[in-house]
Amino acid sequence: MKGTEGGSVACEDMPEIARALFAAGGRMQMVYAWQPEEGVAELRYLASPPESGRFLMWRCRPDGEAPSLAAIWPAMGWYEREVMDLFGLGFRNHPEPNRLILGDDIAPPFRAERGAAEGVERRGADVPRGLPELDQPDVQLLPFGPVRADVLESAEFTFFYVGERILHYHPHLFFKHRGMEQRFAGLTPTAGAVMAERVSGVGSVAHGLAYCQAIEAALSCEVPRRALYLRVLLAELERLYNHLHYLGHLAGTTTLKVAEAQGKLLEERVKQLNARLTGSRFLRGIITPGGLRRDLAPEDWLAGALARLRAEAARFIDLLEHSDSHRDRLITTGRLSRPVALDQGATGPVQRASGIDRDLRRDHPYAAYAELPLTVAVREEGDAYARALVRAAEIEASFALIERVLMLLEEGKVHEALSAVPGAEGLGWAESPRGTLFYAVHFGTDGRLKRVKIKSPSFSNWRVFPFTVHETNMMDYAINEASFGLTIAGCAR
């Protein structure tokens, strides 16, 4: 696959490869399945080695099942369960073989005639969704959702608790699994960009960018320089409104209602700038394979508007920092240790708040990021306060990046024509406001998309989140959840 290094291996060799990667300081990213031929299933394993600038991908064709890597890389557990649910492939010795996405009575919709297990073991089928069996009269069970207050997305959270103390927490997220990856099948590259922007509404640019870069890698397309810089501009505007919304929402959970309103007002101001620049508050309809659909003209007015907004955002962040009642509720809340963050696959601001210094914009630069100065904020504490500080620092970094882009922006074309190549495949990535985002695209023999795989940051961080809830208290739960900045649409693709 273009954009990666690697090759074909035997499925039985993958545990040894995973252990070697772990020892070297690399990281497994995901595994997914697809059908290169009718009735034949193939697994693809994506990893990032310790050195920056490249990705590894191995492919193998299982004979019904493959060895599970979850005991070596726990973060792989959800990806393997997703493959089991959707493709009917088994993973031997998986520690959590319960259903993740589909109900127990639903057959795998993409089961291949060959390379799929006839009977995948589902341990604990009598215990819904892998919940622990507890027979303690003083332990209370609280299933919360899937319909929740306000306009929150559908999810059911199960709490086992005594008094205010949460003993165990289990999220059930896939009530509205939309099958977005399958919707790409049969689309042209250009139509696929429209679909990618709608996988997660608040990540339209990141999804569109990662998708288009995968298409461009597959088709060996070189994007014009002006378009590369404008893509950075759009990506950082998206990061700004997401992080400002985050700080406002987090303030609301600590009962600072004025601060919540102010943060969301600043978010609205950024969205108004987005609409003036592109015609879309969510920056949709601009990024397309080969560059941009049309040129943008931010040079004359955007710098001044952002300078005023930058000062207001800095004042807002300073007021939050000096609000003791807000800061005290965040410190020590929802602590995520560095080892757990690494093992379970945390990404984005969540991992950087736990001491893991990784950012795709710097480590695997794309668009024009290699030519721009980037400050990556990292904290060691791993609590809600650290996660808020990381995002606050990223707001200032985004303003600085946009200012630099506007200074360096040159005249030129913004689109390069490309032609589909039957059988081509490529990998694209972006550092979204919530973390690492990957798109792997496969073309069919007709030159249209055959398989698109998405690794979304919320899918990763939702797996991590429960580890910060166990053995905490009910009063801190809403603050902790808000500090992760999770979306369910981005998870249940």
Second form
Amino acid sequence: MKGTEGGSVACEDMPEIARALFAAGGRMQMVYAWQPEEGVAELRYLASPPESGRFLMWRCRPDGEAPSLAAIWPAMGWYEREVMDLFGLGFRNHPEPNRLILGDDIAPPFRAERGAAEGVERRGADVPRGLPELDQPDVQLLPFGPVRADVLESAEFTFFYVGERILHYHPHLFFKHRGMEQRFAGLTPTAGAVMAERVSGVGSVAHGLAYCQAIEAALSCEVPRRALYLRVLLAELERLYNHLHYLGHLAGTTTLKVAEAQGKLLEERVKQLNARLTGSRFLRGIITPGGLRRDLAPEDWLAGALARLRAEAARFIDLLEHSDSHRDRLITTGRLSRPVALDQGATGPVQRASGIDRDLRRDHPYAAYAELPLTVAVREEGDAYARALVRAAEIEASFALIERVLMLLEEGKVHEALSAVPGAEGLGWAESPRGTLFYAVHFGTDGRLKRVKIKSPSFSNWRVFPFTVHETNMMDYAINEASFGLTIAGCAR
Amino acid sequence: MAFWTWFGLSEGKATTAWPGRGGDDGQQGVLGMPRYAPERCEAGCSECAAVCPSGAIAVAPGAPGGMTLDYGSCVVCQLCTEACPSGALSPSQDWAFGVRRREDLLWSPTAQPARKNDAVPRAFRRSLHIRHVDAGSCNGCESELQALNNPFYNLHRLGIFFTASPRFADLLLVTGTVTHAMLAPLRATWEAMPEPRFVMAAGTCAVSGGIARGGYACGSGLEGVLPVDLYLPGCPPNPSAIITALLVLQGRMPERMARDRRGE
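Please give the corresponding structure for the form predicted in complex with its partner chain, as opposed to the form predicted on its own shown earlier.
Shown next: the complete complex, the earlier chain at its head.
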């Protein structure tokens, strides 16, 4: 695959490869399946190298089942379960083989005739959603959702608790599964960008960008310089409104009502600037394979508008910093240790708040990031406070980046024509406001999309989140959840 | 934190006067549904239908202008306005499209008469409580619904509130494409509501299934699922479009689409 190195291996060798990667300091990212031809299933394993450099991708064709890597890389567990649910393939010795995405009564929609295991036993498949069985009369069970209070995305959370203390927590996040990856099949590259922007609304730019970069890698397209800089501008505007919303929402959970209103007002101001710049409050309809659909004209007015907003955001963050009641509720809440963050696959601000210094914009630069100064905020504490501080620092860093982009922006064209190549495949990525986002695209023989795989940051971080909830208390739950800043649409797709 | 009180007071009022006189709706530059000028449409051309990712445009030789355009399926991607060689389809700022009848979202050459809203009793004009259900959205609609309570729009000033329990709700506001897994919780929420109860399909996904329609996991919005009192397409509908639609439902504002068609 373009944008990666690696090659064809035997599925049985994957545990050995995974162990070697662990020893070298690399990181497994995901596994996904696709059908290169009718009736044949192929697995693709994606990994990050120890430092910067090219991503690694191995492919293998399982004979009905493959060895599970979940015992070596726990974060791989959910990806393997997704492959089991959607493709009917088996993973040997999977520690939690029950259904993840689809209900128990739904057959795998992409079961391949050959290479699919009919009789692979899925241990625990008969236990609904993998909930533990408890025979303790004093432990209470609280199912919450999928329709929750206020305007929220649908998901069901099950708490096992005694009094205020949560013993065990189990989220069920796939009520909203729309099968988006499958909806790309048969689309042209241009229409695919519209689809990608609608996978996660508040990540429209990141999704569009990662998708387009995957297409451009597959088709070896050089995007014009002005488009690369404007893409950075769009991506950072998206980070701004997301992080401002995040700080406002977090203040709401600690009952700081004026601060909540202020955070959301600043978010609204950025969204209104987005609309003025692009016609869309979510910055949709601009990024397309080959560059941008039309040129933008931020030169005369955007810098001034953002400078005013930057001062207001700095004041807002400073006031939050001085709100002891707010900080008291965040410090030590929902602590995520570095080893758990690494093992379970935490990403984005969540991993950076637990001491893992990774950011795709710096480590695997795309668009124009290699030419721009970027400070990556990292904290060691791993609690809700650290997650808020990382995001607050990223707000200031985004303002600085945008200021630089607007200074360096040169005249020029913004789109390069590209034509689809049958059978081409490519990998694209972006550091979304929530973390690492990958798109892997495969073209069919007709020059249209055949398979698109999305690794979204919310899928990664929802996997991590329960580890910070077990053995904590109910009063901290809402604060802890807000401090992760997750979406469910991105996770469920 | 006393300084937050001081801060709040010193910042002054952030709320717009809109939809009152002279107010800013906050949507400067927002692109809406494509505008269609059939007299410019070239016979034999199907560029728009070929690029439309959600099947909103179909070439129909018998139809006026030679094609059908369903705003209820439009995801506002603007691809058709870029593909149209003759300028028959052009970008517009027509984003407020709350209508009471599904067929009013189909483009037609003749003006619809403005409808008097008799569906919702007058009592709900002064107070409306909404239960929102996300039935499989991209979170864009939720982001805009949450924005309704930010200080700029401040929905409460209009006597419209979100409520946690369906038992206290007058209106079920549905977003998303209605996935198979959300069908039962959605119906249960509706059944828990006291009568009279109203349903609003917010966003193109809820109106028609949107861009995800036709997959193995989702349906076509509220079509055939619940009786709908108000349709509001948009991807997503912006906060002012949602407010407009709510006021249309309450009979406090005329249907914008009907007004536009009369050429006012």
